[in-house]
Amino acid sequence: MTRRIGAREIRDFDLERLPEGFIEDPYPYYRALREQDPIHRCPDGSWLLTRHADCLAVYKSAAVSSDKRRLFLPKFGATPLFEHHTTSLVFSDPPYHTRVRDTLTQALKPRAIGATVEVLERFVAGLLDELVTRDSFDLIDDFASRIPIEIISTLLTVPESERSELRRWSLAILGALEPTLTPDVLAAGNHAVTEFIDYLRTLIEYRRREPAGTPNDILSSLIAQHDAGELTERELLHNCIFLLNAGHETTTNLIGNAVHCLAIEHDSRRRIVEKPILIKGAIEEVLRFASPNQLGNREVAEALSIGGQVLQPGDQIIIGIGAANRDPAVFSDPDRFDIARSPNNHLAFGSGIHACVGMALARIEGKVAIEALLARLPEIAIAEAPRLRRRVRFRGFERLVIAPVHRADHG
């Protein structure tokens, strides 16, 4: 039975002081907020939106800003994290945002990444060759997290011998974006930015001397922009970090969440095994049902009316992506996992000018990973209790142990 959330719990709801059980299952709270207080004033003065229409309106509004300098300075202080998150493409406005995004959009178009997809398919096949021989394996560490690291490293031409720290850096930097920030998380994030920048400076100088000569060399495109005076050194470095971060945790979560859903939803898994073309719809449904990115942020730049509530310049908006993607006004039976759902107008990749620049690549990575996994292991079982990562903004598993079940095991 779905738990009912009372009016007092909704009135006092605070993303910085989460109620017990929220991480495990936030959707009853999102439902109650949509029904009782869809434009919720949080204790810190920010506005949490939980209806699809309101979230979409903010994404498409010219009256909001993605610039986070005013929000992040009290949170981070004058630190490497502040410099990174206020220089990164995702937290910027035009014209700077437009200029850098155009470069990345061209480089990440499906037709432009054909060679990278071939690398991905070979890499996934190689991973599975080894994993299927085990009695069990952690889908996150051994499979899902390794895929986006491989692809982004390929696009940035990071040598294979130098990729071991990339995941640690990314997790530490993104961890600092959670609503609550401990001193340890702040220190780890700042250390990661510093280490990563030092590494990138070395890599860029190396690539100036020794060009990779590979297709989809995004690093060379960004270096060329810098050399033409279109990017400062700081902008070059921090957008390389952005590329890793944008493609890493969310894609890891997409693959992990997809396998978890399909391990539980036996009928959906069997249908995909019998008809692999259904994988495309399954990926979209995972993006909706278990959104890897649950929250977004905007700052009001001009007075804005949302759902009858007037927001003032300087107000902070929290876009409830995970809540919007379960809105019954848009999705029939929204708490049901349905790989044939159509239309599926989820907001997992945002919308408007800030729609995820790497969405096509993320979809391809998810499709290749799930298709290859189910081709080798059409029957999968969860071997121990899954462990969710204790995060609110990014929803995914820290550990998800899978026990392979081979066709031969069933005669």
Ligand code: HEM
The other form holds:
Amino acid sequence: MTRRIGAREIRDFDLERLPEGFIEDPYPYYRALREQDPIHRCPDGSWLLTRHADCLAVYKSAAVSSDKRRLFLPKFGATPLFEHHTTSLVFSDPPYHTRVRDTLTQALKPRAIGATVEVLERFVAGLLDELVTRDSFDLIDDFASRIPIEIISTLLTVPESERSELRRWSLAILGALEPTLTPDVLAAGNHAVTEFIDYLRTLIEYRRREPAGTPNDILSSLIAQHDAGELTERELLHNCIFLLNAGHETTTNLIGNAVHCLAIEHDSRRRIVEKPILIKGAIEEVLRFASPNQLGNREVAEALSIGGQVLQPGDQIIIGIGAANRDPAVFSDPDRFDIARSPNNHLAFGSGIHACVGMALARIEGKVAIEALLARLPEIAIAEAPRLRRRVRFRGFERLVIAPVHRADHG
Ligand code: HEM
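Hand over the structure of the form predicted together with the ligand; the form predicted on its own is what we had up.
Up next: the whole complex, starting with the chain shown before.
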């Protein structure tokens, strides 16, 4: 039964002081906000939007900015984290944004990533060969997180022996974007940026001498842009880091959330096993139903009217992606997981000028991973209580233990 949330809880709702049980199930809160206070003023003055139409209007608006310099300076101080986040494509405005985005868009176009799909299929098959022989495995550490690291490392031409630190760096850098920030998280984030930059400097120097000669070499595209004077060294380095961050935790969570949904939704899983063509729709539904990115942000640059409320320049907007994706005005029976949902106009990849550049790649990674997993393990059994990562911005599991059930095990 859906939990009722009172008017007072909604009036005082604060993303920095989450109510009990919010991480486990934020949707009753999102629903109550959408119904009672869809343009909610948080205690820190920011506006939290929970209706699909309002979120979309902000994504499409030219009156908002993604530049975070003003916001992040008091939060991070003059630190490596500040330099990193304020140089990343996603936290920038045109014309810089347009210039860097063009390069990444070319490199990540569906046709351009064709060769990467072969790497992906081989890699996933290799992982599964070993995992199915175990009594149990952690789907996140042993499978889901390994896939985007492999793919982005391939795109950035990071040699196999040097990939182990990438995930730790990425988690530490993204952790510092949560609404609450502790000194430990800040220190770990800064340390990770410094180590990552040092590593990339060495890799770039090496690549200049020894071209990788692989298809979809994004690192070389960015180096060429730097050499042509279109990108400073700082911009080159930080956008390599950003690419890993943008595509790593999000895609890990897409795969993890997909397995979790399909482990619970037996009927949907059986339909996919019988008709693998249904996977495409299932991935879209996971993106909507358990969106890996639950929140987005914008700053108001020029006065802007959203849902009848006028927001002033300098105001911070929190785009409730996870909430918008459960809006009954757009999705019928929104709390139902429906792999055949059509249309499925979710906002999991954002929209407008910053819409996810890697969405084609993420969809392929999700599809290949789930297709291969279900082909080997059509009955997914969760072996112990799953543990969610305690984050509001990114929704996903820290640990999701699966016990392979082989066909012979159940007759
Ligand atoms: C399921 C996986 C993914 C999800 C849910 C996701 C989600 C998003 C969202 C919501 C945005 C918009 C941010 C904003 O407007 O503020 C975004 C931007 C971006 N994403 Fe993804 N993403 C995923 C995978 C990837 C992958 C695999 C890559 C590349 C390897 C990638 C690269 C990017 C880049 C470069 C941007 C910035 C675009 C810009 O600012 O113009 N993403 N992503």
